[in-house]
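Read the single chain below, which is given as structure tokens and is the form predicted alone.
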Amino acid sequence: MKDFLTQFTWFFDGAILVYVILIISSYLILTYYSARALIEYLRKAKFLNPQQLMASPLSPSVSLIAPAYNEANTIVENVKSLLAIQYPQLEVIIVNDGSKDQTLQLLIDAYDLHAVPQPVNYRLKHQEIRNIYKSSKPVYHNLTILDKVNGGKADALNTGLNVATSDYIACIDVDCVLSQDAIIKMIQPFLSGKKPCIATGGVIRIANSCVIENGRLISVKMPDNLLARFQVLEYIRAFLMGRMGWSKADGLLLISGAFGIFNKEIAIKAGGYDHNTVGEDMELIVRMRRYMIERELPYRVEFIPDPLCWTEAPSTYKVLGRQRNRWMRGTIETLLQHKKMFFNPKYKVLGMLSYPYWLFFEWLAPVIEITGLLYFLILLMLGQPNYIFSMSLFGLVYAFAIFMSVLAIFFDEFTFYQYKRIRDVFRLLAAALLEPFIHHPMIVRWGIQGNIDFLKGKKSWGDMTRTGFGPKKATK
């Protein structure tokens, strides 16, 4: 029994050690298709002239949908915030998705709304549509506000795409604030290139303590609360360490649903949006590159570094709990409703790369690394434990945690300089030594109760809890 016993140790060790030196190896590799990507998209934003395309009658048109539901703290500022967005051709769409709060009622008021007789081509399928609103003042002239019964996310996103008479749709969280020449930087991919571009992505940031007026940001400030400064480093490791580099790759999987531009025609032909998962964003876009590739379409999926969308961060562990423990139900819905994609050579790097990295790394990441803690405990019980073995690894692990963080703040310091003050520079630095210990144990205790609530069959968003910008306290 003890051989045995020390033949599983040894063997148990090694699987740990591949797998931490693969993860390891792959995010390394991640940063240098990042930076070299970023270097490159910082020397051709040189030559970009904005107001050339602002002035250009062949500008494309773009429809900008935006799902609200039950959203009546901050939806007057958050419309106002898209409207105030710099485009020749944009139509703002909100979408009320059955609220039960009085976000309508304040629409009404505040635009001057009154309902209209309009035309919907019903391409995709959504719940009713009960009324279409658009604004008695000519200043709001291009916002339209959809009611319709409730459906979910993907359902309002759905009908935003029938009722849209762009080209091009832009989908965001109605919770986000974007800069105003987010668009113009957006659909440059779709003017240019060898290769049609289907769908573009942008970096995420946290607006949390920042300086939000009339929906338009006026100053960037790093987060009082140290739960927002973890997913400030979060969101900056996964953007631009990130995304930037599978983009580079042409490996990427997943735009945010908080903000993407999309080819309206080819999101509508490979089945909109799906209403049978949380993680709607992920799988539309894994399934458009499904689409284009078995048909042999040319195509590409751009991502811009640039920080062009700010959004609410949750500031309690219960709701940051809620969406973390959707997005990894819904990273698994995607990936076992595309599991045809796992190492089949037909999807070139989306089969052999992309889809293995969030398999490994994504949805089992959780479950491999409670698995050896567990096994860690059983060993101290059996008085077994290799405590060099297991503490060297905790050190390499925990270094190299700490170096991407602080490679992270390079890379967003030297690049787009958001946080100007050397006080937020070091406060997150701090929030790095600590995220190992005190923010990553919540991570993973999320990733675990997703894979419970899959297996369970639960389908649910659950409630989040905003408390809208500013220095207001958190309502439901």
Contents of the next structure:
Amino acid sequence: MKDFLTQFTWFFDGAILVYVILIISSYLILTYYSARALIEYLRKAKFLNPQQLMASPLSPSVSLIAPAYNEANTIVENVKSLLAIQYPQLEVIIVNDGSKDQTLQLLIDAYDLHAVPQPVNYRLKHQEIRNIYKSSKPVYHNLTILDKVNGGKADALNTGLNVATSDYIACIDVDCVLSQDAIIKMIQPFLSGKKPCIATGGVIRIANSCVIENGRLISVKMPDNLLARFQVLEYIRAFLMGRMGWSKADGLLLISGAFGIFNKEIAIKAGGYDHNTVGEDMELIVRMRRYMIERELPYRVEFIPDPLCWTEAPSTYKVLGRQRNRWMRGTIETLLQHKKMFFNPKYKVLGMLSYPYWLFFEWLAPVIEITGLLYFLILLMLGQPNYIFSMSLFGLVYAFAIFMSVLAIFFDEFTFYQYKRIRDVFRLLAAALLEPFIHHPMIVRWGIQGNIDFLKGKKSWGDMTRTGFGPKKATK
Amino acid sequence: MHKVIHIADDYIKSLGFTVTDGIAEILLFSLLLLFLAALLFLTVLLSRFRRNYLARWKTTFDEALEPLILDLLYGNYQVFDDWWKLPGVVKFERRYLRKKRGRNRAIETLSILRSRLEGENASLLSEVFRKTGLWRDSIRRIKSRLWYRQAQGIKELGEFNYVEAVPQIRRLSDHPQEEVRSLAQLALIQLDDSDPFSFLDDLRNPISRHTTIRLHAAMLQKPSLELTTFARWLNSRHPDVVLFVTRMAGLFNAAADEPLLAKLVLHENEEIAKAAILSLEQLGAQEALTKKIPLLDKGNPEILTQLISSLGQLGYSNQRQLRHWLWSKEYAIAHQAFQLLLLTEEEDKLLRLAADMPDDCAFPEIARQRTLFNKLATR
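Please give the other form, namely the form predicted together with the partner chain, since only the form predicted alone has been shown so far.
Up next: the whole complex, starting with the chain shown before.
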């Protein structure tokens, strides 16, 4: 028995060490790719002249689709913010997804809407459209409101896709604040490059404590809430160091549902958003990429690192837990739906690297982490823990977590320089030092819960409570 | 390295622990990561000081340059040299323009100022660019091996109207890097008065939509350009060149190109065909487009949709033809035809037509929805 235990311990220690080495190596390689991509992006951005694009009759038109469900407290301001975006040919489509509150009525009153007989080309299936509204005021000529029977976010986005008249569609969360030049910057990859671009994703930044007036970001501030500050670090790491690297390596599997632009024709031909997953944003990108690869069509998916989209991050552990739980279920659903890609050389980087990375380091990471912890506790009970190995490994993981977080601060400092006060840099550093003890265990817990809920077949989104950007707003 | 690992092993043993293989390496790697993190954070802090220092230096520089430029623009000097020999200018030149950083900042500031000025004032700033020898920096940049330096140099030479650089810039107009190529083509339109589009003759690399937008903007800003015909390139073998000039022929009203554009409507490349239709629409060539109807009627639906849309813009109202399109299986074609018919016929009468159509036609569905939405709208 003792021999078996010794051998098992030796095997398990080795497996954990290999897993740690693999995860560290993949993060370092991704960071290297991100750094190269960021440098290249910043060099190119220097020669961009937004005014030319703004003034040109040759600029492509873009339809911005924003689903809204029970957003009465913020909808009027949010739509105002979307209408203020600078772009020459922008169509703003708000899809009221069967809200039970006053969302639609408030929009009708605020924008002087009236129903119009506009037929829809039903290329994608979705719930019935009750009515299509346009504004009587010429100033809002580019605003369209769709009122439909409730069917969820994916269903609302598919409705928008059918109604949109432009070749490109920007899908956003209605409560996000976009910078004025967001569309101009995000549309750039579609206008150049050797291979046609089918989708671009943007960085999402945390807007908690930032000053926002009339739907416009006035000044960027570090969140006062520690939980939101942890998320600032998380988002910088995920977007600037993760997705930027995957984009460079041509392996980007996720464009955040909060803000992305797509080639409408490809999105529709690939089948639009999937109603049966809570990770509809990731699932669509994977399906669009598969559509192109399986037909041997040249394409590319790009990522724009500029801070263009600002969102309110959950400021309580309860709400954050629901969000992360949903993200985990969405990841699992998408990975299982496209399991054909796993280590399939036909899908190149996507199948050989991106998919395995998401499987082992996103889906299974919390499971492996909790298994390691349980293993240590069992050894402790048996009186046979390898203290020095466990502590060394913990030290390595902690040191690496600190290193990656400081690297994220470094990336932000030398690229977009968002937090100008020196005090904010120290606050970020403090968050980096505390994160592995306070925030990370919770993330693991929600990851596990997400796995359990997936096995139970849970499909709901869960309520997201937001305080809103304006003073004293509380929405549900 | 082995020695360091050995020392670490000994140290761990001295603490009373049993050391297995690789532990010292893990600990040393962890320490290295922490050390690197500290170094990165220190760099971030130091960069803040450097950033502040540079901001102060730029303010001092701009404060010194600004009065001199204002003096040049509004000081009524007979010849440029009168200003150039002013003691203040000489002092500024000695203090700032003999260092690379000063010259780069000068180009940056003058470039921003020049973009806001026109006519004689803009020419005066170009004269400063020449007289101070800043052009040498730009020429040095376009000779660099790094694409972003080349692009920067081309941009500066174009902005300051440095026509002497045209031969060097022309060599870069088919550069493999899109930014360099695009900026070189832009600069040639700005600088080359004799043959601004000569780069289209032997272009091999693509012209992106972004470059088209850039070139179009540059063409608009140069009223002296004679843009009466693009015939020279409408038969080019390079599809991107044909697409570019087809678009420009419409935007610049090159009526002389109408016969060639009419031929391009039947081009195998969908983009070119659609652009030719749009250009003919911009030229008001309804007759030329009407003649193409029989040839396009059973072809690519995308091209036919564009044709119907363009004909609609030109006031086309042949009821028989429009009703024929109403029977199309393609939603977009039937919808376009319906929209045009609505301008001359009653909606109710048109919607009743749908009842006689087979189910595979797109119009019955459009009519059904239209009726439904009409009911909802008037409810």
